[in-house]
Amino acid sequence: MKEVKIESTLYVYENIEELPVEAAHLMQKAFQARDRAYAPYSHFNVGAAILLDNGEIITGNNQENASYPSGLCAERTAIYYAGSQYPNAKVVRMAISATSKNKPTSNPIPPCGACRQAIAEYEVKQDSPIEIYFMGEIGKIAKSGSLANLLPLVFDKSVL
């Protein structure tokens, strides 16, 4: 037996003013999407904005349903829309912001596991990394240079 160590590297910015201009612009789009989320049950609003290699910016937000499994997260809403409308475009960068009406969100909030898997599908399909910036409502922003940092043992088509 041997031990295998898996490491991830994230970069942390103190606030949105520290972000590169393009990332700050995309995060502002994520804020706007977050403010339009439909979250009457969890009161946890999430917005995502995606920059495609063709220059298009796609946004999405979480959409809840009284039948909880029927809802959809912001990240998947955005990435599935991008895939359906721009099937040959590559996802360059994604910005995510989450806020709660129940408590402050000042720490970076990463995508859930289901969203990580969905993003992984596109990263593998396009054979190039997707930069992911994520934050709460305020405060620090974490950046991952690739979805592989957030889901290092990815389940993809190679195992099927």
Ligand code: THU
Contents of the next structure:
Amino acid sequence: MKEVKIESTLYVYENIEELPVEAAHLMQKAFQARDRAYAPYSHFNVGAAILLDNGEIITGNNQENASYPSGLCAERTAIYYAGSQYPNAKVVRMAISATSKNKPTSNPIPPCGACRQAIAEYEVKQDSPIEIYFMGEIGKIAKSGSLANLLPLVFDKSVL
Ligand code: THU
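Coords for the form predicted together with the ligand, given the form predicted alone:
And the full complex, kicking off with our chain again.
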């Protein structure tokens, strides 16, 4: 038996002013999308903005449903739309921001496991890393250089 350690690396920016200008612009798009979220049940609004290698910016937000599991997260709303509209484009980066009506969100809020799995599919498909920037409403922003870094031991097509 041997121990196997798995490491992930995040880069943490103090605030949006410290971000590279292109990432800050994408985060602003995520803010705008977040503010259009349909989240009457959780009151937890999430926005995601995606930059494609053709220059297009695609945004999405969470869409909830009275039948709770029928709702969808912001990140998947955005990436499925990008995949459906631009099937041959590569995803360069994604910016995510979340706010809650129940409590302040001033720490980086990472994408849920299901969204990581969904984004991983596109990272594997395009064979190049997708940068992920995530934050709450204000405060620090975390950057992951790839989706794989956020989802070690990914389940992908290589096992099928
Ligand atoms: N949500 C997202 O949009 N993205 C995530 O990564 C986690 C959760 C949404 C789903 C639901 O509408 C609300 O946030 C509370 O879970």
